[in-house]
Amino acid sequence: MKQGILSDILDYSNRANPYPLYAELRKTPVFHDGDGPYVISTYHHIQSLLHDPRLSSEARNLAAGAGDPLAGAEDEGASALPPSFLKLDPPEHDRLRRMTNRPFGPPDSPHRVDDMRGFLHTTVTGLIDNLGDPERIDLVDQFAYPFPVTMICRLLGVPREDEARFHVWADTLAASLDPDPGADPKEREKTTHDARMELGMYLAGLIEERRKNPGEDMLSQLAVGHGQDETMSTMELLSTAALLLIAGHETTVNLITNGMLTLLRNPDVLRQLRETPALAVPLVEELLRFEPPVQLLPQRTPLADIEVGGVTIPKGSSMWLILASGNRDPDRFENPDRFDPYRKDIQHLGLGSGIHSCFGAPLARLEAQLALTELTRRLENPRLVEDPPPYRQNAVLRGPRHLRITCDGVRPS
């Protein structure tokens, strides 16, 4: 296996189709070039590691000189806000995730997501109504981005008119997840730090207002403790709010965009979804396998020497788990490169697994199901203007930056 395959995966020229590279990577299930991270690319190894308590998500457990290009940016960013629960291990991870879940899902708030269905549908209808010229549509800018942003603002209680303020911050922090060895590390650290600081200051003002005048939104309930004895510190609340605000829309943008791109490449499936809207549920699950919005999990670290596939990975090493490669593993899925919404065995890695599985999965699934159902129902004969479309730089959160389509018209709602 050639030594430069990791650089190839991170190379923007391969962003449109990294899957041949993943297939090559799976020939060496635990890949290490002697200097960089240990890269895990097969389904069963990844699934096992996601449930292994010896694997840490905390940057402080990464050994000096472990070869992780993200370590510097994370440490610098932490001086502005503490790590979110996404980057913590038990018991702190469990405590913060438990408190965050109280105003979001069962058992304390079992109807939170389901109660948003009406607002979700109204928002989708309005966005499609206002697409404008059917021959010139950018589904990212006109639909896939504003839809989840509107939803997360509604959920958290962030004023929708402030979206422009945190758009740049969100893009910068999402880009900090991208292992980019070619970037200037000092400049990357400063940019990430500044974005976290500015977002933290913005959220601090919002949280203070919610403490004085709480509403029914999640931010209010987190700020006042949701009627529980256990509460977050101010800094923990800031970090959690920043995580929800960014993760609450960045991945869903990609899920919706990748979904429409896949449907437009598979017109028979698009037609079937239009004729049978209930197909949306299994279709989104297959989409999470076939084109997951999160391609890889970088910066995982063993707390002790561990053996994976006959390879001993030393304590403190950097590890990357290539979720998208595991989802295309032929040892786990039959015909893995075929998009099949009728697939019966669909235990994918698209939303992670274990204690760090996607916190907002119920909302992301519902948003994608509704978005794809309504777009296929209302757009008449939609077609891609360019294939492949231009992709975002980010190799971790992979998705088209623009998805330009044309159609014969937009059906009334």
Second form
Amino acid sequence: MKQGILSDILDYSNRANPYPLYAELRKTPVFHDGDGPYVISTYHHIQSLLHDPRLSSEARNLAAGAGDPLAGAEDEGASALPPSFLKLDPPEHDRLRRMTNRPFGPPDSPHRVDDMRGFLHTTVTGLIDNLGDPERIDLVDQFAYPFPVTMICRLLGVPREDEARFHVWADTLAASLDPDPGADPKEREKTTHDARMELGMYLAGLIEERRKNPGEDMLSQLAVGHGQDETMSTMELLSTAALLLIAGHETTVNLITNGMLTLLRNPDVLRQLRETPALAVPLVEELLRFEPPVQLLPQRTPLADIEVGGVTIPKGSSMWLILASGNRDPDRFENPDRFDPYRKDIQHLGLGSGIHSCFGAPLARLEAQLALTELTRRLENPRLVEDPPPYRQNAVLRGPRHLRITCDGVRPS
Amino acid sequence: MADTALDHLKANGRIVVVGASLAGLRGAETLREKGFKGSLTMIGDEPYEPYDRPPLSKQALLGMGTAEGTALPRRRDIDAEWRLGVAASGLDMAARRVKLADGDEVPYDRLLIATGVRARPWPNQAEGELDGVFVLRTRDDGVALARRLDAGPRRVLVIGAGFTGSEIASACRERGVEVTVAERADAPLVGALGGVIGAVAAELHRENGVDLRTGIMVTALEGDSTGRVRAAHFSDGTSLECDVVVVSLGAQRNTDWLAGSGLGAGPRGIACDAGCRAFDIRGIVTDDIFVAGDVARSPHPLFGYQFLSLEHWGNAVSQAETAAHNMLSESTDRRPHIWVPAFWSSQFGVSIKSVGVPSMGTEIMITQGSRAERRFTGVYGYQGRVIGAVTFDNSRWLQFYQQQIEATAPFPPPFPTVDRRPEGQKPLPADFPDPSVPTHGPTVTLSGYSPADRRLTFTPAGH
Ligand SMILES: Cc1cc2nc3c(=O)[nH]c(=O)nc-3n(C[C@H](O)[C@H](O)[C@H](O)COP(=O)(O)OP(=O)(O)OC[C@H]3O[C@@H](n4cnc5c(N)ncnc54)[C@H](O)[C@@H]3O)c2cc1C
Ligand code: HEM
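Instead of the form predicted alone shown above, give the structure for the form predicted together with the partner chain, please.
Zooming out: every chain and molecule, the one shown earlier first.
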């Protein structure tokens, strides 16, 4: 095994195409170098670890000094909020996730996501209408970035007039996940900290208001509770709202952008999607396999010494589960490096698996399906201006920083 | 190269499937999928195309979806000749013919037997025939029972608190119908899951307003002058007025039609090898008769090669697929049926799932969650290894415990897990009833090592 492969993965120069590195990594399915993390790169190992009750997502179970070059990269602790359910184990995880799900999905709210379809469509239409000069479009800044935040605002019930402020906070927090080597780290830290505080204060006020005057939105329903179980405390509710915002933002941006990039690299598929919009459903699944917005999960640690593929991973070790590598594992997927939306067998790891599998999955899917269908339908003869596009720094939430395209025109809606 | 016998079978052979339900259909679909082009005959004694049974005790009783609307989804066209509404009445192994109740005979080159089980009837026939007394196995049973529940009965009595009985009681309560459940054992589900879990099931019943009476037997059903059931009498001398009775006392294998055929078939099912090939009564494996589904009993390497009979939906599908594959394969290409038993049930709003063979377990440890919260995982141990697991609203962990069973991992599990509670610190006796006392619907039955069914006396066929 080549030394330093983990630093190669983190190295920005490999951001556009990390897949050959993953292929290299899979030769050692459980990779461990010095005091670095245990890195798992094959599909079946990842899949079974995500269902393994000996694995914890709680930071407090990490042994002191468990080496992880990613540690602290997404430090939400500084805000003094309690950890969100993403970083909790059962039973706390289950309790919070269950309560959060009540106003969101079946069985209590089977229509929430589907009812957003009309609003999603209007939003996408508006964003495309306003793309401006068809020869100079940046799909990241002009389309993919604003879209998910608008959706989360709607879901949470952030009033229209506050949305602009919300977008600023969301973008600042997303940027904080993406260290910019040029910038002054102190300065950045302060901006991030301020954004987090302001967002927290804002949400706290909104929650207070919704407790008194509940509406149909998720925040209201979470604030008043459902009678059964306990109701969330204000602090828990704040953590949860922030989680929904952060978990559903950059990820969705990347999915849409990776999607357009992949379609523009595969013009046949682009044409097929234009002709058959229903193709969007399997196409988004294949995208989640082929270019997953969350490349790896750096947040797991074993509660006991566990054996994986003949290697003992000691209790408290830091682990990386490389979802994007499992998704390209030839032992699981035929022709894994081929983008094929007609693939029959598509149990990808793009949305995770097991108890922490993506909570927002139905919304994420719908957003991406709609965005890609409409972009494909309305952009006339779209082409990439540069390939590969410039990527963001972040190796975990990987995606283009800009996706500049040019086209002959924008069809009316 | 000359055509092999197998090529000939695939192109022009005659395959007959007896039992046109889940296993029969999935087997037939797999045959076509594997390139079988010959003639295919589906023989089923029910007049309906294959339908799904699990909804009969769940959605269909709640008025969500009807018993009529439970047709099994088709995976592909099977281009078969359907002989529905006529039972197979005999088998001539030497001449390779299936005899039908209407006098017809159907020749075969390969035979798949998937005749399943039927509900065990109320032992007193006259009482069992009273109006208002039901069993629940078929679509007709489901339609009739659902209709009676629609009419708003005053009190339903369910006899037997296995999975089906418990689901029926749950459906009654959900519809606001008063229901009494009578169970011979000390708690519901003990045959399948043991007393520790049975105690949780009993609380579920009672919390949901079921009048649960355990450690008791129904001794007689009483009808009124018009032949309608009006009361039941119990072994403790008490009686109960009720206008609907559901007899839920487990199942009997549909093997009577094979009596005298020379096949190794009896009350415990049809013995087959791991490749789904049936044994004859001499314990010699046949090469042209295959078995799948509830009627089969087959040896399992994970459970000491004992013969297992499973009344599990997933087993019927998997075993039928394996049988079909093996029918069309050279001996070296055949696959063993080594499906790890897995079962699900939903009752009183709780999703219960199990893997492995809990009923082999002598101990149980609640490794995750808590019984009081009705959300937990229980792991069963047998001779120091993990043999089964059950979850109540906790099924996401089942895959892990299935792997533990497959790996014959040590019991009690020596490692901590997430969600370990004080009650999960050490194993408890699993508390299964004495295996010699029959329980209702254990859903997994271990039946020793012999392919011959010793309890069967082979009577010559009557014709
Ligand atoms: C009410 C109910 C609820 C259930 N719920 C669950 C559940 O939640 N989970 C689960 O895992 N399993 C459940 N099951 C069990 C599951 O339905 C069975 O495992 C499955 O139906 C087995 O399929 P099979 O094809 O082997 O047998 P069957 O479905 O019994 O089919 C056998 C067929 O053969 C026919 N037949 C019998 N003798 C002859 C003959 N001589 N000639 C022609 N045809 C014949 C029968 O009439 C029947 O149509 C449930 C069963 C019932 C009845
Ligand atoms: C395309 C977009 C998305 C992708 C690729 C994605 C991916 C993922 C992944 C891989 C996880 C698992 C994390 C882990 O196991 O540690 C996860 C969890 C989560 N996601 Fe998403 N996500 C997307 C969109 C969304 C959206 C839109 C929302 C909110 C509405 C959301 C909310 C969450 C939450 C709350 C969790 C934590 C679940 C838990 O811990 O139980 N995600 N997501």
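Positions refer to the first chain, counted from 1. We call the rigid core the largest set of C-alpha positions that still match within 1.5 Å between the two forms. Keep in mind the model is a prediction, meaning the values are calculated, not measured.
Comparing forms between the two forms, one finds the smaller rigid domain rotated against the larger by 20 degrees. At Pro159, the distance the Cα travels between the two forms is 3.5 Å after the core is superposed. Overlaying the rigid core between the two forms leaves the Cα of Val168 displaced by 5.8 angstrom.
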